[in-house]
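Quick heads-up: it's one chain on its own, the form predicted alone, in structure tokens.
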Amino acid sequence: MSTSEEHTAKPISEAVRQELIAIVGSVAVLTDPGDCWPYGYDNSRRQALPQAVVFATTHEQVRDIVALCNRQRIPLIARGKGTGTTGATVPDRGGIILALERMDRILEIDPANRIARVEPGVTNQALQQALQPHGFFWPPDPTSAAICTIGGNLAYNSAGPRAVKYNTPRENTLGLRAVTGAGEEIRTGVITTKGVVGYDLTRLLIGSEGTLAIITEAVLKLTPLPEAKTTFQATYRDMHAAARAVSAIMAQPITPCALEFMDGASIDMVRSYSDLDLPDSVGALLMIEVDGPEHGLAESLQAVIEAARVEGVIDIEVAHSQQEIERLWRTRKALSPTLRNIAPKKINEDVVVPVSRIPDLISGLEQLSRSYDIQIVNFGHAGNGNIHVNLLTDPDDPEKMARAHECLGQTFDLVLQLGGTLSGEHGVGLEKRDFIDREIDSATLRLMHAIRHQFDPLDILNPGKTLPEMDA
């Protein structure tokens, strides 16, 4: 793939310029390329040039640029921190990007009714940052935690590791207020944690990558911090017993707040690179962590060990201090550099399947790893079947790339086959949108085209992302 994208749209009308500036003044609006190259990229490596990046700071600039380029008929693509990797920000069709960065505000924390009011702009950690004094989280967290944008987190329904056992934004999100493509004011579910009044359009707009409308504002469900969280990492001959230790893990009472994997190829890699303190004869990886409240920890971390203690363990070990948690953290954070360092390209996928399922899986990937002698890296959130299935590669070599993108073709066949999905936090963008054919029948996309064409009649809102085209 591409990491530019070529397009032939026209640099905005003065006409457009003007109004925009009207909007929100003249040091909001960039239309200079050197100024606007910047916010035409995304994680995934894609670009393309738009046409004006425009900042908006309240909902009503955020109407009045939706209404203008309804009436005008041109792509507008919003935008938070461009931490996402599948180009779902990336304005290959031209036109403008929205840039949600400045909308940073925490308008309300209600802790009598566990609820914080929020725009795009603020960024996961200052939300948490904000919350922690009040007792309270929003579980959602991202790898990217620190600059990603709540705007963001809910656009992809993004969600991290705790997602386990506190579940991902549309579980933790309440109500929306947004502006549809059409430029109509709206606002979707409830500030309570029951409400059944109409259709649950708040969890529609979440996961739909700026295709729908625009979100303005969100009534994030928040939970009270854990007293207290142990962490441990159990290390296993093979990914067979790591997976067979998940499915215990999960099967019992106690649910961690955190199941990270890594496979044999990760940890060779991570071998390789850094001075990482395993045996050889470790070929899979834990990383756990249980919280909850003080009295009973205990009692709940040992349960959670009992069951991690399957065939094929070779050894637990649990932290007692800051430091050791860091120590043991220290070689899934090493990981992502590690990759970095070893090829000048990974594609990377977040599938899902049923948990029980992760040994297929790995199975499966090692197999392909071998026919198209592709090197595979997976890790992720194992508790709940979200594997991080990279595939390493260099853009500089046709050939191989060709085998690459064959291989990641026959990935999702083999997850589709096990009753997995192709995304579980990443979206689908432009990386996978040819590919949302193979998992969404005919008939079901139909009637996501014709929801979308409710919300956007003119189709400005990011063009091209999310939904394949259907045939007339």
Ligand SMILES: Cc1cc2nc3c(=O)[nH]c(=O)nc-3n(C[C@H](O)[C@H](O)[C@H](O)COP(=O)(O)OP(=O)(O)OC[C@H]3O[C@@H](n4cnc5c(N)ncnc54)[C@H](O)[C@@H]3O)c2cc1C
Contents of the next structure:
Amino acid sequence: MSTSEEHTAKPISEAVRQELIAIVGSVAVLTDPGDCWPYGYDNSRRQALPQAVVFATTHEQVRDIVALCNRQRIPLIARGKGTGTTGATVPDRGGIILALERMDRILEIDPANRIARVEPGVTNQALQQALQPHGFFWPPDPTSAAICTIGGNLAYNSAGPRAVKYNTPRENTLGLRAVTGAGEEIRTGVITTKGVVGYDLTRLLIGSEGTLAIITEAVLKLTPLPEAKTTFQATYRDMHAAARAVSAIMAQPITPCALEFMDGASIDMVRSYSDLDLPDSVGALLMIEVDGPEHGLAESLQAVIEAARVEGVIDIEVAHSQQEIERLWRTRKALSPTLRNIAPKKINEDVVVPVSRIPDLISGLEQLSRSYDIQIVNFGHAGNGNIHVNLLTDPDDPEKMARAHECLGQTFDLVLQLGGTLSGEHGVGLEKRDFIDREIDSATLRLMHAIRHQFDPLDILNPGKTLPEMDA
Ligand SMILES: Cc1cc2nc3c(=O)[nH]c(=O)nc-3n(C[C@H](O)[C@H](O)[C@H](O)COP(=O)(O)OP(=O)(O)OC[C@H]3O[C@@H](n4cnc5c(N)ncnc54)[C@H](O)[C@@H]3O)c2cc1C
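Other form of same protein, the form predicted together with the named molecule, not the form predicted alone:
Time for the whole complex; same chain goes first.
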């Protein structure tokens, strides 16, 4: 676990502590370092000590806390459950953690208008469970659903396997209530499914990683639960055959609701740790799900299976029971824990390339793996071209770490050459901040800084995250 060396957290002054207590009450303010440490890390494994942690439960409290931080020029870092992977909630410059996990009410579920109005601290899973009896769901489905908040999902534009068919938070959110860094309440968007008045600030705030405004309420667009779903697994000789299948599936009219893949290295890794019933000849696999109305699902499934049957296919197995579904998903689900055991300090990126360029990405990664002598394991959301590239390295071997970092820079260059982007869902935070000027030109970055300044003139909201520093 790396800790920030740039900053030694000084306690906040007694006067500020008393003002925080006046806003939220004494049980909702932590200042003892022992209590604050658990709120200073995320899944990037970075950690820094916040000067205080304050739990808000209402919009008005958020507004007053932002105003206080403005007056005192104290950094304020919004935090859902801290499951982000890029260090965006880590207070590397000190400041106050604004914990939103207790602001967790579902304010309204309105089936007729297909919307839900929620506070930011509701977990993704709690929302899905509340929607289920109404016959609806909210499509974004990060694997961390049980332990991550809607606020975090929005601020990172997080998604999961379903995004291939149902898209990400940006396409599934109608409006927001928020407090800007200047302490002003804003309402963005609409509560209707059509609306074109004014600039689209909803999409701007989604993915802004807590750097423009604190989201205090969201109007989410709901989708009816599909009547039925079928799962199948397709195995291939190698990654190139699997990549051809992905292109063929995406080129035909039926969109699967999951199109996940694992390359040979990931399969071998799981195989070495558990008893997989896959033949040794399998060099890549796809997990595919097709959903829709009961009638017609068999035809849709057949169309996707036909597309998956490219040269190099070894086997296609359709699940006929819940038990078989679980068995087919077992390999994919075992991968993350296995990787974490084998390479605790793996470098895990979530790059995206156009679907038709996946074979070029994989060939390029194979070459990089050979030239840098770094094992690279790839899996991910193939239907979106969103590939989780894992560089396996060893934190106790500085020479290998240096090679891995050089290899990472080359990986990003390759992705950009192929018309891709550096992150599909994990965001930028601290981890990728210093790479993004490879993707975004300086004129566009300057405009982004100017927008940030309009929302947050004193630079108190999550300072130093998401955008690289620029000369004035
Ligand atoms: C086991 C595991 C599996 C994961 N799987 C996926 C996956 O499949 N797909 C995926 O995309 N991600 C995944 N993630 C990453 C992570 O879970 C998501 O990014 C999630 O959306 C973060 O939610 P959170 O509540 O933990 O947010 P946090 O980590 O607390 O915060 C994330 C960002 O949001 C900001 N923020 C939080 N709340 C607000 C608010 N109300 N207003 C403004 N800004 C706010 C924070 O400042 C920070 O910048 C996974 C993580 C883990 C640990």
